[in-house]
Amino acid sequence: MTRRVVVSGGGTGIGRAVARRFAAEGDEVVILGRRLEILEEATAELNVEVGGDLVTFRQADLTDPDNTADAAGAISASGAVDVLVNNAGGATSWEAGSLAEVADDWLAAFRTNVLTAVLLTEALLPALRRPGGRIIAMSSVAAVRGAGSYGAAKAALHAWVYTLAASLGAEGVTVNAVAPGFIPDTEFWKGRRSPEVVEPRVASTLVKRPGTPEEVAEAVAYLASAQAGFTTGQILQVNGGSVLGRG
């Protein structure tokens, strides 16, 4: 059966890979982002590897509730969503000075990895496939490592995974979270892959390399897929065992 997807942050890094990833099985994947020339890129690219006319873009900010609304209308307005993959998200500032920066520096991460996911899939939730319907947040390895701001972001989304679990359990929705670790072919690392960013974390990891975006996919795929509907209210680490054994 072909599924409807919705990728938001697909234009680029692991949500370019997870939308990859569904299009290939011959999903329709829907892939958000405020970039419009990404999008257009990466939307074009996509059906060429993919071989046909799977994936579509709707351009949004999804830190502003009526530009959400407005995006998951029209996403709606199409039919039943299967999956959901909220991956928009990324780092803000790395540090700050003034009491007034560090709360512009907070702030930035909670609307551009909290908020994001929330709005969207509150946007959603009344065109999500019941029963069999997937929401899948994406964490980080920082939500349980420590990384100030974001990595407080990120566990934020782990408590609300949670939440939503437990409230959607009953129809049949699962709701989890993947947590990559050192993904560093992502825009989240781009400009910061010098040997001392590098090395150590690699160094790390147990298996002694980085991940890729393409092994981040392959864990939003079985969360995703029917065979993982037992599986509900979870934190997946895909780390190289660089943290083990916590959610």
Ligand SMILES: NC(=O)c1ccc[n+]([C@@H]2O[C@H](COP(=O)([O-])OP(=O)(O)OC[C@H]3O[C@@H](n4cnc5c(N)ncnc54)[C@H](OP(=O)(O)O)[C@@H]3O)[C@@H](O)[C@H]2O)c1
The other form holds:
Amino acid sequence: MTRRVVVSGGGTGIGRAVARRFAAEGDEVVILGRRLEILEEATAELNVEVGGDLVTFRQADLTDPDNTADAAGAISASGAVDVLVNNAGGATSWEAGSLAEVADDWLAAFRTNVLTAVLLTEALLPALRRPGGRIIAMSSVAAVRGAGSYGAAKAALHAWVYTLAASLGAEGVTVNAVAPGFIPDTEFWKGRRSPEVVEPRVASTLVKRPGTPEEVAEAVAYLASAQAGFTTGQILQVNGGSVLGRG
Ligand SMILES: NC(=O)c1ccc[n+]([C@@H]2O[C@H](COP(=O)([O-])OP(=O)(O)OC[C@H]3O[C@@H](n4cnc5c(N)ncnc54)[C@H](OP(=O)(O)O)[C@@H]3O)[C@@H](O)[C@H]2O)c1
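The form predicted in complex with this ligand is what I want next, because the block you gave corresponds to the form predicted alone; please supply it.
And the full complex, kicking off with our chain again.
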């Protein structure tokens, strides 16, 4: 059965691999993001890659309630949503000086990683298929290892996942998160792929290599499957074993 899948941040990196994974199965996929040219290019390329017109896009800043409501309204008008992948996010600032900068950094991290997921989910909840709907959030190994405002924001996603899983479980909807480790082939790491950055992160994994967007997409695909209906309120770690903290 063809599903309708929504992937925030689907124009780049992990989200793009997730969009491709679903479309390759014949699902209709709507990708969301702020940059129009990125969305147009990704949509065209993904449709060529999967050999069909399965991918469409909506431009929206998902930290903005009105933008999000408009995008969700347009998506909902075309029918039920089977799978919602709240993938949009990212690190905002690695260093902050003044107290005002600290405040800006923490608020930006929360808006980018938590608010984007909460607003889009709230806006699409009425359209979510019941029973059978799937909500998946993109967390990070940073939520358990720590990484300033970014790690704290991702950890906040976990509490939200637990709450949502509890409230939607009886309606046959599952809510989970995937928590990737080091995935360098993304805009997240653009301009920061020096040996000093890459080597310790690879060394901290048990498999001694970075992960790929496609490996994260496989985890998302599993949680979105009909076979995963008994898995809810969980955080699936996809980090090459790095969270065990052994070199
Ligand atoms: N790469 C890693 O090693 C890694 C590890 C753990 C977790 N993650 C998580 O994986 C997810 C995907 O990141 P990525 O690594 O694939 O990096 P990425 O290529 O930078 O993807 C982030 C995507 O989110 C979109 N986005 C950001 N803010 C948005 C907003 N306010 N509204 C709408 N869309 C927004 C971006 O598009 P626009 O800028 O055009 O809006 C972009 O397409 C993120 O949640 C990230 O935190 C990544």
